[in-house]
Amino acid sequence: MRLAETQEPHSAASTFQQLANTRMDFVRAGRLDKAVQRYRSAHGNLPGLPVVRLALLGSSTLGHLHAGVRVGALRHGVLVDVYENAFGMYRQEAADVSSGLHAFRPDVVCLALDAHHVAASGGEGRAEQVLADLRELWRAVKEMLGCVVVQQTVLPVHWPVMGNQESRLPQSPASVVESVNRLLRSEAEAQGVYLLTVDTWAAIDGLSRWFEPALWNRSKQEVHPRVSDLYGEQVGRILAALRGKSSKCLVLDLDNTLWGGVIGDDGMEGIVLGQGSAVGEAHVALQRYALQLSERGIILAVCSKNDEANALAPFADHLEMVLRRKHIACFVANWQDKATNLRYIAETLNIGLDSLVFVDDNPAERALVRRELPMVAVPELPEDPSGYVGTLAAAGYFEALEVTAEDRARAELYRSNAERENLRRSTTDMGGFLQALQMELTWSPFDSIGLKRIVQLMNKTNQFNLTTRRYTEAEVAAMLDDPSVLTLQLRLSDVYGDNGVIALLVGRLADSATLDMETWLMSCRVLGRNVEEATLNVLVEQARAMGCTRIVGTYRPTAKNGMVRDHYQRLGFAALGQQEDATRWELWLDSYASRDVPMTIKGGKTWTTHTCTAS
């Protein structure tokens, strides 16, 4: 920690993150905190970092839980400013707008209420009151603040009345924080609302290290001290997939990783996959989540030591076998080593390399990976198999807040980009490559089907964003019916199938004749088929629409957006010149002619003055 706040503050980002990602107590996490507070204190924020604005809402004492949500975010790349209501008055900050919860403008509400305020009357009906009150607070609080809301589910601390038979008692205690966890998990999803699940994980981990009465009893603090690393880290996956930091691709080693044995040595009959072996059975056991993770939107990678052929041969004929080559977007077997193959699937696939988890079983190989490219995330896996799924999903790098029916369908998605890849690597004729896509671009504005993918992609996309500006869902809701904003939202398919929702603009009028562009954000899967070219052709007709003679747009730098720091002069565009941290360029449209593009675009909707309406 000394070390840290010495340096620079892009290593000490660095140091800092790596800390944080070291096994934390109460102890260690508070002395992190507090170096990373007087760093901040000092020399600003982290660069890197993006800053969230926490607001903890409870109904009990939740401050010795903010030093662990901090590093716990940290560890995912977040830093987190936290806001707690004064002792009990969550409802009533809420509600005032001169409250010191109002003043600190929350990007994200938590409200985490303790199981003897929601159970606190008991009663028949109890548990559907308390939803209601909360559907209450969840709307004002979106209304008023603006901000994303989090709801924690309610730790089953009260013993039960009746015992096994408990839910025959409706109005008990028990009953009613079990109801109020059954009902919330069903409500949250449909008011838009992201749960904490805090009884799942007393539950993996044992109430009694959750939860001790005594301590309730002297301080009211419901969630023990000897879990806020934990707590915070839960906290602190969800404020990461709020902000795109979530992992996207599973790269898996072969030998003794997906099957025991070496394949090049024993053969497709000495590998021990399948029933009849426990060995066999944790392997499978392995692909079966990978699969899983598959069919919810991760992508899956191969990265082995071995010849192709011999690599190959399982997933084609091994009847034990769960994943089949059709499940790996990018399949990478030679015997370079792991660190380059790591670098070429990333180029594949137009990922970046801090959205890699890599896992094998040789401790060699993940030093290896750890010491060459430390964004790249490398599970410690235990010696015994059997342990490999549960160490891959507690560490909670592909944390999700939706599934969209584009993230079921990414799979195939990137399966079909390496395909393109490597066709595009084979030609040297771009032009001809190109046009043997066969590409179609489809426009249409925002609309209500596609919110919460739309929402999705501007949370999660960094390097072709040219503001990288985070939206909510209501934020995003208020733009359909707004006739100063344009919106465009973009899908591109080609003879390889269809790439999905691949671009998102957003425009504002900053007068009648003016359209200021806030947000202009792409694939990078689709990078390198002039799709830019063909969307401004999109956005300058939309422009004129509106009636505007003028498109201004901005590029605001981060730490990972540096590969469109020049995508506005390359359209054209003239330079405005510094705006604080960003850069403004303009481009007038009456000399603007639409450029030849090697695809063809379909509209959905024509812009008029102040109105939308079907062409």
The other form holds:
Amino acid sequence: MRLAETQEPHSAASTFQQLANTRMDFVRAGRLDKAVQRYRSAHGNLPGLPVVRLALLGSSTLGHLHAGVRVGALRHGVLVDVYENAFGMYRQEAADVSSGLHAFRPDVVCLALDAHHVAASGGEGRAEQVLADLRELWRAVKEMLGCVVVQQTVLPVHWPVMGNQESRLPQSPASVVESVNRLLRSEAEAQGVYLLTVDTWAAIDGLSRWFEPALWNRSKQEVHPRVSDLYGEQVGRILAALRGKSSKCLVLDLDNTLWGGVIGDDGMEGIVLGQGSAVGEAHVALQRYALQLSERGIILAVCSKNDEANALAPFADHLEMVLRRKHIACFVANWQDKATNLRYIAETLNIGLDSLVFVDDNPAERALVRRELPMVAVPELPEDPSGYVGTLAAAGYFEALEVTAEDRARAELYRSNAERENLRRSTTDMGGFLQALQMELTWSPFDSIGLKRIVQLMNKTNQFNLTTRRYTEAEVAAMLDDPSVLTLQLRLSDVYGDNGVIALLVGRLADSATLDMETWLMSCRVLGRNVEEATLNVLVEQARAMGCTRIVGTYRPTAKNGMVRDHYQRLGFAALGQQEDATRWELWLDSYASRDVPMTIKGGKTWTTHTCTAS
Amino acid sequence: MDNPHLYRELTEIFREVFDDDTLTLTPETTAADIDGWDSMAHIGLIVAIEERMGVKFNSAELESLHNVGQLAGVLEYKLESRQVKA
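Alternate state requested, the form predicted together with its partner chain (shown: the form predicted alone):
All chains and molecules follow, beginning with the one already shown.
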């Protein structure tokens, strides 16, 4: 810890993050937190770690949770500034624009209401009343502060008065808490609120570790300090997911990970998988969990030291296999080292190495990958395969906020993408390859139906992102009817399927004739397909329709967006020079001639279709 | 200070909680002597001692503590009676 404090910011950031990743109790976490705070006040923020302003609001003592929250978020790559309301005053502060809460300008408000506040005395209709109050509060907070709302579920600390049949007494405090939690779960999505489900974590961990009546009486701390790190871990996951820092791909080893034994030695009959063996069932459980992840949008890949034919055989012919070849977006079985293969997988799927989670039973392989590729998440598996699923699930790499239809389709999408990549590798004629793809680019302005997906993309795209500007849902919603803002969302489909929304652009009228590009981002999945040029054709046409004669673009460098440094130059923009850390570029529209692009372009509100000549 | 082992263990916990590696304890040390030992930090300190040493204070005991000597006394009693039971 002392070492980190003497390091330059890049090293300090990674040392602090490594420290946050080690196992520690709340006392150590508190000490690490103090070191990070000291460092930040001496040197400013840490590079690569975005800062989230979190208001932790409630009606009991929450100060003992701040350090855990900051360390939990740091573990997931986010720095947090925490604000807490004056004791018991969260409603007043939310309503009063001159309050400390409003001055703090939170990005996220977390409503951490305690069970005594919610249901000390219970009563008829109390749960519905609580929900009605909360809905009102959420609306006010979102409107007045324009921030994301996280609602903590209620810890079930009230003793039942009936016992097992408590639900027959809906007005009892225990029943009210249960009803509130049920209502929160059914309403959160529709209300656009995220849940922090402390009742679930306390149930897994043991309620008596989370809540102690003596401590409540003494200091009004509902969440016990000894679990402040667990609490902070969960808050940290949500904040990281809001900043698009969740993992995207699960990379699985085969021998002794997906099945027991070694396929190359033991053969199809010899590997242990399925009913009749405890070990075989444990491996099936891991496969089932992987399939469930895949069904909600996590990409699956295989990375195994094997002959490819041997490795593929169980996927085709073993009756107990849950996973089949079609579930695996990228299948790599060879004798190269795993770090090299993981790089290949990330490249083929066009995602960052820091989006990979690597699951391998072999400690040596795990150690190699941790050393060579520290950005890859490598869970420390227990020896007994029955613990694989629990370890993977508890680590929370895949924390997600929304399930969009595109998430559900994503695994399929990445698989067809890997096929495209294979096609590209097998053909040397790039133009012919692009023609064979039969691409169709469809554009439209932002709309309220796609709003969630748009915000999600804006907040998680790091590489092909010219300005890396992040937006709240409210900010994007405000663009929909703003005549001075030009918004474009572009989808791309081809012979392999629909890629979904792959690019977003936001331009604002700087003066009546200049469109200033505030955001231009694109999914790396569609790189190398002339989508940038086709997008520019659309942009110029729309800018002209707004009466513009000039488009100005900005490139603001970050640790991750070096790939688009020359984006505007490549598209024929002229340099306008440096502005603080950014470079500025301009394009005059009178001399712009549409580029030849190998795809059909469709779009507009009116869905007028026109075709650009293929090259 | 008749139990140096206990004082060593307590000193280590105090140093971590108050983030000060030079901190030393005597039986007469009170909250006024240590930077940051406010009521909030006190709760954290007590929980840290409970967790690290595997003991549990009851509410009455906590109200009777006014300096480190009294804390050590209560702890000594708890640790001893635990050994007897074991």
